[in-house]
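Heads up, the chain below is alone and in the form predicted alone; it's given as C-alpha cells.
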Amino acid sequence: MKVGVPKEIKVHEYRVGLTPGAVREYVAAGHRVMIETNAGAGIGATDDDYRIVGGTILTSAAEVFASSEMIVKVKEPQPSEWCQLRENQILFTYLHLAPDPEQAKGLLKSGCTAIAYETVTDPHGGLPLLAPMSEVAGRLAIEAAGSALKRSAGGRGLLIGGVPGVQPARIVVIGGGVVGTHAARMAVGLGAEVTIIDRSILRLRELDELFEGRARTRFSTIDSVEEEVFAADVVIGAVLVPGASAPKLVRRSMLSSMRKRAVLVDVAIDQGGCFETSHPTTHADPTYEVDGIIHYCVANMPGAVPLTSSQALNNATLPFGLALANKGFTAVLENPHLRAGLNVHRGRLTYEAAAESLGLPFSPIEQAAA
C-alpha cells in the first residue's frame, strides 16, 4: 500500500505520524511510504533519516494526499487537509469528532474512511492508542498547572509542593482514568495534597491501593465535586466518555466560590472540555481568565514534547497501521478493535457516540460498508 505522512499544520504541533523507525517497519512489510519534506523536523528527524530507512520524500502535502492510499497523521485534519481526502482513501489519526461538526461534515463530504486513534479498543476494553497520549497529557497537566499558578502568569503565586512549614497546593483530579492517574502521580511526587474524584468504586479502590494513602479518593457526586473544587488551588479535568462530548462537571456559577486565581486545567478539551467555561487554547497562548480563575485548555498538550509523544504514539499505532496497510478496509471488517475505531466511512458516521453528540445520523458499519 502507498502510505502518506503529511507535516502536521495545527498551531505548535510538532509530532509526526510516523517516525523513521516506524517507516522502516512499513517498508520492511512491503509498503511504500511517502513523507512530506520536513514532516519530522519537530522531533529532530531529517528527510535523510527517512530516506535511509526507505521512505520517499515529497515536496508538498498536496503530493502526499494525492499519491497515498492511506494517510497517517497525529492531529485531526484541518480544513485545508480534509478537502484533499477522497473516497476509498483511509485516514488514520486522532479525530475527536464529537465537538467538531465542521470536521465531521468535511470528512463525510470527502467520502474517505476515517479511523480514530481515540476509539480503537483492545481485548481488555482499553483504548490503547489514546493511552500513551493520555499518559503524556496527565503528566504535563501538573507542569502546566505549576506554571499557571505562578503570580507572573496570573495565578495564586503558589508552589505546588510548598516548602517545610508552608502548606502545599491542593490539587483535585476529576477522573481516575489514565490521564487522572498520571496527573495524580506527578502531583503526589511533587508533594501536593491530592484528591482524585471518580464515579467507579472499583477504580477508587484501585487508586487507593496504588497511592497507598498518599492521595485521597472521593466518589463523584454533585456535593463532593463542589466541596473539592471550591477548596482547590488546581483542578485537573480528566474525564473521558469515549468518542462523545465530555460532561460539564464544573459550571460557571461555581467559579465565584473557588479560590481566586486558582487554576483549571482541562485535559478533556479535545472532547469539548469538562468545564463549562473551557475553550481550546494553543501552546502560543495557553491560558485565559474567567471570573478570576485561570484556565489552561491547550488542545494538543502532548505536542509540547513531540519526541517523547511521537515515539510513544508510534509504539502503540504501529501494529494497527500495518494491519490497515496489509489488508486495507478488510482489516477493519476482520479486526473488532479496528472496527471500534471506524468513525466515518463513505459519507456516513459509523461511531454512535459521535453521531449522537453531533446530532447527525448514525450508520452501523454493516450498513455503511454495504
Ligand SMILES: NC(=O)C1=CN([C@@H]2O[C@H](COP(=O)(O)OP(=O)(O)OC[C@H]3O[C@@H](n4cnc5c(N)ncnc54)[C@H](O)[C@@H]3O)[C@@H](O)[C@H]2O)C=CC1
Second form
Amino acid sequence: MKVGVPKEIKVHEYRVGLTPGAVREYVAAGHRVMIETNAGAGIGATDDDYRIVGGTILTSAAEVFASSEMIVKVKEPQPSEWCQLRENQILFTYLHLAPDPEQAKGLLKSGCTAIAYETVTDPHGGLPLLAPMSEVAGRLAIEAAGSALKRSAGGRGLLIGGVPGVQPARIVVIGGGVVGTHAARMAVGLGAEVTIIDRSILRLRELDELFEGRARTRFSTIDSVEEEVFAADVVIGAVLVPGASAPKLVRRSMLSSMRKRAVLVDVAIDQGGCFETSHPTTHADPTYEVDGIIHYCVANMPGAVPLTSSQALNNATLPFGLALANKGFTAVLENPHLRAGLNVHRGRLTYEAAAESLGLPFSPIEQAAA
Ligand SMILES: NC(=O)C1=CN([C@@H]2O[C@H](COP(=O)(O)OP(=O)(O)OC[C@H]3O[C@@H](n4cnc5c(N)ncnc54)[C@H](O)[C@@H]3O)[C@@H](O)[C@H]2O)C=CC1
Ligand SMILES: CC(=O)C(=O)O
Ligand SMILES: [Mg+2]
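For comparison with the form predicted alone, please write out the form predicted together with the named molecule.
After this comes the whole thing, all chains and molecules, with the earlier chain placed first.
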C-alpha cells in the first residue's frame, strides 16, 4: 500500500505519525511510504534519515495526500487537511470527534475511512493507542500544574511538595485511568497530598493497592467532587467515557468556593473537557483565568515532548498500522479492535457515542460498509 505521512500543522505540535524506525517496518513489509519534507524535524529526524530506511520524501502535504492510500498522522486533521481526503482513502490518527462538529462534517463530506487512535481497543478493555499519550499527558499534567501554581504565573505561589515544616500542595485527580494514575504517580513522587476520584470501585481498589496509602481514593459523587475540589490547590481533570464528550464535573458556580488562584488542569479537554469553564488552549498560550482560578487546557500536551511521545505512540500504532497497510479495509472488518476504532466510513458516522454527542445519525459498520 502507498502510505503517506504529512507534517503535523497544529500549533506547537512536534510529533510525527511515523518515525524512521516505523517507516523501516512498513518498507520491510513491502509498502511504499511517502513523507512530507521536514515531517520529522520536531524529533530531530532528517529527510535523509527517512530516505536511508527506504522512505520517499515529497515536497508538500498536497503531494502526500494526493498519492497515498492511507494517511498516518498524530493530531486530528485540520481544515486544510480534511478537504484533501477522499473516498477509499484511510485516515489513521487521533480524531476526538465528539466535541468537534466542524471536523466531523469535514470528514463525512470527504468520504474517507477514518480510524481514531483513541477508540481502538485491546482484549483487556483498554485503549492501547490512547494509553501511551495518556501516560505522557498524565505525567506532564503535574509539571503544568507546578508551573501554573507559581505566583509569577498567576497561581497561589505554592511549591507542590512543600518543604520540611510546610504543607505540600493538595492535588485532586478526577478520573483514575491512565492519565489519572500517571499524574498521581508524579504528584506522590513530589510529595504532594493526593486524592484520586473515580466512579469505578474496581479501579479505586486497584489504585488503593498500587499506591499503598500514599494516595487516597474516593468514589465519584457530586458531594465528593465538591468537597475535594473546594479544598484543592490543583485539580487534574482526567475522566473519559470513550468516544463521547466528557461529563462536566466541575461547574462554574463551584469556582468561587475554591481556594483563590488554585489550578485546574483539564487533560480531558480533547473530549470537550470536564470543567464547565474549560476551552482548548495551546502550548503557545496555555493558561487563562476564570473567577480567580487558573485553567490549563492544552489539547495536545504530549506534543511538547515529541521525542518521547512519537516513540511511545509509534510503538503502539505499528501493529495496527501494518495490519491496515497489509489488508486495507478488510483489516477493520476482521479485527474487532480496529473495528472499534472506525469512526467515519464513506460519509457515515460509525461510532455511536460520538454520533450521540454530535447529535448526528449513527450507522453501524455493517450498514456503512454495505
Ligand atoms: N490533553 C491531552 O493532550 C491529552 C488528553 N488525553 C485525554 O485524557 C482523558 C483521559 O484519558 P485516559 O486516562 O486514557 O482514560 P481512561 O479510560 O484510562 O480513564 C478514564 C477514567 O475516568 C473514569 N471516569 C469516567 N467518568 C467518571 C466520572 N463521572 N467521575 C469520575 N471518574 C470517571 C473512568 O472510570 C476511568 O477510570 C481522555 O479524554 C483522553 O483523550 C489523553 C492524552 C493527551
Ligand atoms: C491523545 C491526544 O489527543 C494527544 O496525544 O494529543
Ligand atoms: Mg488531544
